[in-house]
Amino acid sequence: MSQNRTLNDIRALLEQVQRVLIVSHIMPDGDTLGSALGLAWALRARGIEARLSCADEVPADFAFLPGLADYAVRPLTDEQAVLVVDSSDLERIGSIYGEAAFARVPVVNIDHHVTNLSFGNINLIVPKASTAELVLDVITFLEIPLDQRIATCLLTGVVTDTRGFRTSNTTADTLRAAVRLVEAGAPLSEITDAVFSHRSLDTLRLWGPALSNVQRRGRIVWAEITQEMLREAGVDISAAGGLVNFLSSFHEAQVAIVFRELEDGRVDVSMRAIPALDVSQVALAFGGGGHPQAAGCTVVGTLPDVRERIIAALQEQWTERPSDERAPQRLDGTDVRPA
């Protein structure tokens, strides 16, 4: 289906509803939050009541986003449609999803991940650098004027997912979208500073132990976040956000992974790769998704078990030679005994 036809379907649906639920994915980042908030402000300008929902607590790092306090762990109630943003599958919205509830209303799926499973009744899936760019397309198609609030939210999504316009999927269209948002009042320097230059002391207390035990196996570099580490640092799981991008800046890291132990017996896996490598298919095989160079999944199992399964799957995909499948090492070259 062409993008214009899909946009027409979205417009036709929105003309028939008064209340919608906009859902962000679990462990929310700047793109899912900025996209959802930008869309909410735009729909409110059209007279639609837009409610915001996320199964996880939204990170305090994004407190500068207008309307962030509107988020709640909010299930579908009397809303007439659900708009899911930046989620490749329904599992990514966690406890907000209810099969019976979602079957009652139309579901609009707006996402930029190439591994998206097209779970919506209407699916706007285009492999752009950020979902925020797609939301901008929707707002433009609906002829809703941009204001500073909308522009700030959407530019945050673009800046976050492109890592400050540095990812390989950043295109001229991405830059043109950013220019439109800046012209509408989005403060680029303030957004960039807030997203990349500020970490709390509690976050650093978590990152310190994780980085001091960074391990390497062949081309893969990884760090691990356990529940014990979270308790000792006095933070929740969102404090690990951004660590995988930092890890990917290491010279040795052709692939960077952060394994985060969750409370429910699962492990969250975030992966980043250099342009020559693709991590999205491994993420998809484990029930997740993403982009070739940025993907993730949530896997049932202990942290050591999930780590070994993910690394083995990556090495099998790349047909690693046996010489590459050596014991894990710290970046200083010393061996680390597998757990």
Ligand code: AMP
Second form
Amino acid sequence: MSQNRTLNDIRALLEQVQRVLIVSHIMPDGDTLGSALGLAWALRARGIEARLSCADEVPADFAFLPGLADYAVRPLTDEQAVLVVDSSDLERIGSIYGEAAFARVPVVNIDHHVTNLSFGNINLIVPKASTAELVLDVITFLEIPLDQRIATCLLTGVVTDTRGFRTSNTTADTLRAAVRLVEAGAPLSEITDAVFSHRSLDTLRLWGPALSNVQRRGRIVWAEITQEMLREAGVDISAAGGLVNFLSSFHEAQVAIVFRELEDGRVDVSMRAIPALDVSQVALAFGGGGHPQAAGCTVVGTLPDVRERIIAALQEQWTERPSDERAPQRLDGTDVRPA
Ligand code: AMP
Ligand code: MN
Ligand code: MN
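Could I have the structure of this protein in the form predicted in complex with the named molecule, to go alongside the form predicted alone above?
To see the whole picture, the full complex is given below, headed by that same chain.
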């Protein structure tokens, strides 16, 4: 469906509601939080009561975002619509999803992941660099003026998902969106500083052992975080956030992966790929999702078991589909396209 028709549908819906629930995904990042909060402030300017929900605790690192304290593990109650942001499927919002409750109201799905399953009644899915840019499109379409609060939230989404305008999906459009947000008062350097430069020493105590045991097979480089490592460093699992980006900065790593052992017998897998490769399809095949260059999934099994299955699936994907334009190389770096 055309983007304008979808935006029209969103406008028509929002004209009829007084209360909405805006939901962010589990293990929330700057994009899901910034997009939800930016949207909430914009809708409030329109007289709509916007409530914020996330199944997981929101990281204190984002305390600078106006309204962050309003988040709660809030199920759908008397709201007349649900807006889910930055989530490729409903599993991604964890315990907030309830089949019966969600069937009662329109679900609006605003997301930029290529792996999105179009689970909403209205689906605004555009593969931009961040969901925040899509929320900016919605706000612009609704002719709601930007203010500093909205702009700060949305720019945080753009900055975090593009890793500071450095990812390969950062386009001129992304930069134009950022310019508008800075013009509306978003403090770019403060946001950048808050999201990239506030790591604790405890984080370093976790990354140290993880990095000293880093492993490599062909062009896949990976690190593993076990529950025991978390206990020893005295940190929770969110301290591993950012490690995969750091790993991907080593040029031997065409694919960088961080495997994190969860408490419940599952393993969280976080992957990054160089622009010539695509990790989103393997993530999707394991029940997760993401983008060609950054994707993830949560898989049942022990860490060694999940690691072997993921690596095997990646290697299989790139050797089985030699004509795939997005996968021009074997993991050993040789060309696999027919001559
Ligand atoms: P991360 O590695 O956590 O920074 O995530 C990279 C990308 O993959 C993000 O766009 C996430 O939304 C997506 N992603 C990560 N983990 C999952 C998962 N378990 N299920 C679906 N998508 C995921
Ligand atoms: Mn996200
Ligand atoms: Mn995102």
